[in-house]
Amino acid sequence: MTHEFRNVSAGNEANEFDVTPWSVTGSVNYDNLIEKFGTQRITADLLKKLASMTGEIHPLLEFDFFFSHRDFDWILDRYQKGENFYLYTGRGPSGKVHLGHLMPWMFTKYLQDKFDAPLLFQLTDDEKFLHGHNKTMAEISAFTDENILDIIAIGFKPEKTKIIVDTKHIKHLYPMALEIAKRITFSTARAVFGFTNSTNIGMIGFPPIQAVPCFLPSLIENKPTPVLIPAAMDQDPYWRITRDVAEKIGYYKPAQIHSKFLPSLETSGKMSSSKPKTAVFTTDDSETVEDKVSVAFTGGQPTVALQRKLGGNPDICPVFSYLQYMFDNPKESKERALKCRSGNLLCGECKQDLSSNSVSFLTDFQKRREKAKDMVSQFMYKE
């Protein structure tokens, strides 16, 4: 069964918000998303079962950031069984990258590290072309070869990662491609995106491309393999409707872990590589994101004299997300948010936590991403 995808209305104008493949806006409902999606919520006996395999609960998993699937239970079942999965996740890089960005490869990469599992990183340069950005193909390419040191920053094994750009790889892609977009309908891809009449027919054709990577381990393997997609929850409709067809052409139906999005520096929405100020780039410099960091809403009272009366709130606050998500550990993210609530906690304190661990963190990720520059060969992906 495809689901139509349309906007999510949590019930009213104040709470509406939009989630589609190319934008996010509002403050997501993620209980009123899984329904509307028709996902799964990972669940503690999930939990436990991948802690048992990891000897761990990943703080993304324990925060609830990653918070729904496809699936996911039954990749571990074949795992169990002695089958071994693939991971398969993407970026389209119509700008530069930044930390909304990083957290689900982060944990991609945790992944990886535990079930020693190839990956498959698509760059959908094609689709950032078509939709609506008004960009150059050149200036896509420049954005292309930007995201890939930001990629390979991250650290995964070059032995065990494959790097895919449509433009570069659609030879690998293209045969696959034809197999999927012959069982799927226009009227599907219409409803599951929304296509309409002014819609351009390269947007129209592009889906069949984004789910070769779902089968591309089965040519690999010569075997039909599982694959597990770590990603966004945004990007979910793909998935649907290559689940769709799957069985018909042979192989299994690819299964979703799915992540939240790391909220705007502003005050609702994801961050934007299309919004500077809403963001922190992994390219910015300490005084950058000091600036950025310093002017972030956050859940905080209007003066210090009503914070200490009445506490803040962390479950609005986007410098609590970015402190929770990245640089606390579960202990020190409950305290937080005690002593916030509490009024024992001003949103100065957290701004600088907050500035102080990010320009930590870029500081040594910038020079992983200086050292990717020479090794970009060793992660294309070659037949």
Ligand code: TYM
Second form
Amino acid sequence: MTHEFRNVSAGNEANEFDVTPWSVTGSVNYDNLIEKFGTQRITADLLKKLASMTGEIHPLLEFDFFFSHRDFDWILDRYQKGENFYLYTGRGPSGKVHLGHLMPWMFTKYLQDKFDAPLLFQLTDDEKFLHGHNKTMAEISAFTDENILDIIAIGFKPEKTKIIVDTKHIKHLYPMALEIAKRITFSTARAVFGFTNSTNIGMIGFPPIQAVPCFLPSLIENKPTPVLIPAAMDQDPYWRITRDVAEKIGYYKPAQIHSKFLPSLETSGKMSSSKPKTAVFTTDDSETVEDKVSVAFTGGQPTVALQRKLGGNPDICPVFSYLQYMFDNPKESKERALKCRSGNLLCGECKQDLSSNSVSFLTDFQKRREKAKDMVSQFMYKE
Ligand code: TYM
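Pass me the form predicted in complex with the named molecule as well; I've looked at the form predicted on its own already.
After this comes the whole thing, all chains and molecules, with the earlier chain placed first.
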């Protein structure tokens, strides 16, 4: 089964891309995507407003990894007027967690720390069972348990974070899912998600389940409660249909802050668990990380002599992107780009930096992942 989100194919023929909640292909033109999805660019004024509340601009914003939003300004306004918001994010547990997934999660943790916000974290095991035919429910459940360790290892506050596993917590989701489902027609779902006659009906009925945590905070707090969703842009179709029904059922539209995709190590497509050789997983050992990074695509020239003469292109280099995303501070990243362009830095040096930084990050992360094994019950949503 394939889902083609026809509405979002964009670009000229040589440069087509496609973004759906289930796959990202081609080289994404993010300006184009903002226009297609009807979201707002994060402006300098919005960053200024945020900085006036947090005291800084987070590097993921400064580097434009988080680049688009819906109603983020509104969430900040409400907060300034004394109305707290919930955070909501999630994971479809179809495999191991890779460094790309950590981007929205680490940013969510940052927002939780800055705004002391409660967080709902949903695992859509149902979605991942329904999508594609290749995994049994037992396999998905095993990934669910493993992925929960990654989520806890991020360092969310246990007293403010609740993990929802769809098949486990369905009784808390189902009544609200019905309210939502009743208000979405097949014709809307087909237009938004690109469902076809060969899509299984489980997938067609699934979107309200992912919408529910946008409104659960209002039930928990017993009053309409603002919700902010940090996620990459691929999840946006879900929020579009959710926003359409929100006011009809008496709640606020959920706000979003969207990130770009961390590229695969191979080339421009997004990092994806379905291409394991081009993704760094949180459970990879040092040797595996070093091997993967050593064969990564770069923006460099074919020979050292040409690199020295012509310089490289950090704009198309996944190694540069990774370093910028996780390890270089803004000053270091600017220097790295300058040195690369002027031919004073070789790809081997950047790969070495990425390998050693990733290995030390993962060594620490894996220790926290081990400790997480004793913390699972603290994080689970009520039974
Ligand atoms: P999933 O498991 O595909 O992705 C989990 C989160 O990671 C983001 N993401 C990426 N971010 C940066 N670079 C990448 N290469 C990359 N690949 C994936 C996704 O946007 C997502 O934020 N249906 C969802 C699960 C879900 C959810 C949510 C996600 C349920 N509720 C609320 C976000 C917010 C899914 O399968 O995500």
